[in-house]
Amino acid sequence: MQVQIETAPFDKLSPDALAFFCFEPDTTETHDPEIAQQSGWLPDLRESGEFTGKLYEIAILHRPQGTAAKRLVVIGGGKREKFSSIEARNSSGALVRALKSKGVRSIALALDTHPAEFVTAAVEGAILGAWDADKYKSDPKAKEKPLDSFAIAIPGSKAGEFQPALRRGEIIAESQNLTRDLVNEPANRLTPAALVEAAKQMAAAAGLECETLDRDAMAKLGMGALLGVSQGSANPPFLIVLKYQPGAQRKTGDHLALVGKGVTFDTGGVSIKPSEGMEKMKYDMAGAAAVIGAMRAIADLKPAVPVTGYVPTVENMVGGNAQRPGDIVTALSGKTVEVLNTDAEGRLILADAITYAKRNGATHLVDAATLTGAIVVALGHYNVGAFTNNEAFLGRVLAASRTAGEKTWQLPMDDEYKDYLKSAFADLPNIGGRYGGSITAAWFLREFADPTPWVHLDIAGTAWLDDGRAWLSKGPTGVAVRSFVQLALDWQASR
């Protein structure tokens, strides 16, 4: 899909659909765009209650007078005073999803207030809204035709004035869609080795350095926690390392590490999961995919801080050589772990990746993982759960998430929760019982992250949509990509 800025007057634009935001009236005056009031169409809709301006409401006028466009579309923006780049992003996605199903191939969206952040957000929303999880449908009739073009209409603006903002939105959204593509792949097609190949292809195209550690290399280093998880699968494990260096514009001695859980399929191992819903366990590598997508965008947008992505990738399978409950493994850090539940495998592979990142110079760590069902119970499907050993660093991550429009909520890490992690036979167990499951999982990771400033993002409830939303299709969301990228772009040297 081509994205662009249109600077011509509205009545000269000729897309299949010319769209405007209209808001809920706060007085008797609506301040609707003049072109959207023509022939009494919009006032009549408001009077009848068919269109009120609530978020994501859409009304369409075909063959409108006074413009070359085939359709005039109004989309509700809610309360004007609450309209932010978040609403602009979601509304743009909702517009695209509503119109492409009606055969619209080109859209121009008018912005009457147009700071660069709104342009970026609207472009992101359009590209994200255009994505569908229908890659493997063989019947062409079952697939919606893609949009040919999406434009931001800002009459009278200077050529190139908003091009950087548009390009930024395009880069970030395409990177998020890469993440969604990877998460959407079934496990018979996306094995750990296939994820390695996808990362290599992305790195080659983006100009990133890519290293891969295989089973033998990890065994020599002593990554017993990661290798224990993988030993039941015929598909070998890997640790992918993606490196970005800012070059001459580097302004900081910090080194940011992004770590993503990459379990390409999770049966639960010997502690096997129920069959219902297990097909979705292909998305247990959503954290890994978020790191790969974010590194693609970071390579293009060139923040001032060095960033390295670490992707430990395995299958957690049942087999004659599978890890058993009660096994004790030695992690790369030297800590021993009693494996009480083989379905608590993500924290094991992340532990070794976090230790490896620290050994390779990481001064700040953020990991993203579909780690616990407990986080879904706590926060549902709307907020990412955040945990930290450093409040100042968490503040930076939360600020980036707010700017990126990804809802994130901090959960506690009080010392008392660590008491749930006790083993009579090893340094720590891999689970802490039924209470505070997402917190004890975070505490397990903290044992390997300390003292490096670290934030853990549990995305188990937000990485997958069982039902689509107005602005996003059913399936993978690509969550954490925008937060990762924003964190790197906002980076200032720690003091």
Ligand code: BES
The other form holds:
Amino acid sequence: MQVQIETAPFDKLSPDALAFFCFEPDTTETHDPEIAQQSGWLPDLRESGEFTGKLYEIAILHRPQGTAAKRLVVIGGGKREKFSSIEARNSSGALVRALKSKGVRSIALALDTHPAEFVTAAVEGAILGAWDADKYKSDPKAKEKPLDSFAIAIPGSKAGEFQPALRRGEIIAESQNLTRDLVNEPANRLTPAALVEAAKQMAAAAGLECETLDRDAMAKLGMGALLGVSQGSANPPFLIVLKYQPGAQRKTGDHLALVGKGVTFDTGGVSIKPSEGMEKMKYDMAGAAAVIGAMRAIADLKPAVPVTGYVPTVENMVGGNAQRPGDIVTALSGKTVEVLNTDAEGRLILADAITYAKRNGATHLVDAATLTGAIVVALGHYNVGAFTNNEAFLGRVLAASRTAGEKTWQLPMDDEYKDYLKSAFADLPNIGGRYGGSITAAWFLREFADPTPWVHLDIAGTAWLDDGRAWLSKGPTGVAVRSFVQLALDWQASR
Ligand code: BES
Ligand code: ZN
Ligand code: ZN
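Next up, can you give the form predicted together with the ligand of this protein, since the form predicted alone came first?
Following is the full complex, with the preceding chain placed first.
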């Protein structure tokens, strides 16, 4: 799908569909665009009650007057004063999804009075909305046909004026779609080794350095927590390291590390999961995929801070050599861990990746992980759960998430919760008690992250949609990519 800016007047455009936002009407003002009024169509539509301007509502007029476009489309923007870049992103996605299934191949979306961040958001929305989880459907009828082109129409704007905003939206959304492609892959195809290949390919194309540690290298270092998880699988584990260094503009001694949970399949191990719904555990590498996607965008957008992505990747299987409940492993940090439940594996691989990141110079850590079912209970499918050992750093991560339009909500980490983590035989157990499961998981990670400023994002509830939304296909969402990228771009020296 070609994405571009159109600077010509609306009547000079001839896409399959020319789309406008219309807002929920108030009594004093009408926001209906001139061209839609010219056709005399919108008042009738409003009067009939078929279109009220509600968010994401869509109405289509064929062969409109006063334009060469084949269709005029109005899309509801909701209340005008509530229309932010989040609504711009989502409506743009909803527009693409609604029209592509109707055979529309080219869209121009009018965005005449909006600032550059709306252009970025609308471009992101369109590219994200165009994505579908239909790679493995062989019948072309079962596949969504992609659009040829999507334009933002800003009549009278200078050629090139909004190009950087468009380009930025393109880079971010394509990177987020790379993340979704990876998460969508089934676990028979996307093994840890295949994830290494995907990361290497991305790195080569983006101009990043990529190193991998294999099982022997990790054994030499003493990554007992990570290796314990992987030992039941015939597919060997890896730790992927992706490095971005800014050029001459480097200003700070900071070094941001992004760490992503890369369990390519989570059976639960010997503490096996129920078979119902287990197929979804192919998305247990969504944190890893988010780091890989974010590093791609970072390579292109070149923030001022060095960023390294750490991706521990394993398969959590049952087998003759699998880890048992009660096993005690020694993590890279030297701490011993009693593995009371082999299904709490994400924290074990992250513990060693976090220690490794610290040893390699990370001054700030952010991890993303499909870590706990408990976060789905707590926050549902709408908010990422956030945890920290440093409120100031979390403030920056939350601000970045807000800018990026990824809802994120802090959960508490009072010292009391740490007492849930008591092992009779080792330094730490890998699970707490029955309650506060997402918090004890975060506390486990914190035992390895401290004292480095660290934020943990639990994306178990937000990385996968069982039902699609108007603006997003069902399946992988690519959550955390935009927050990661925004955090790096917003970076100001903190010491
Ligand atoms: N990968 C799961 C968490 C998960 C659950 C992700 C649902 C996505 C959707 C994780 O490894 C896990 O199994 N966690 C356990 C921890 C428990 C054993 C303490 C859980 O949440 O049940
Ligand atoms: Zn698990
Ligand atoms: Zn898991």
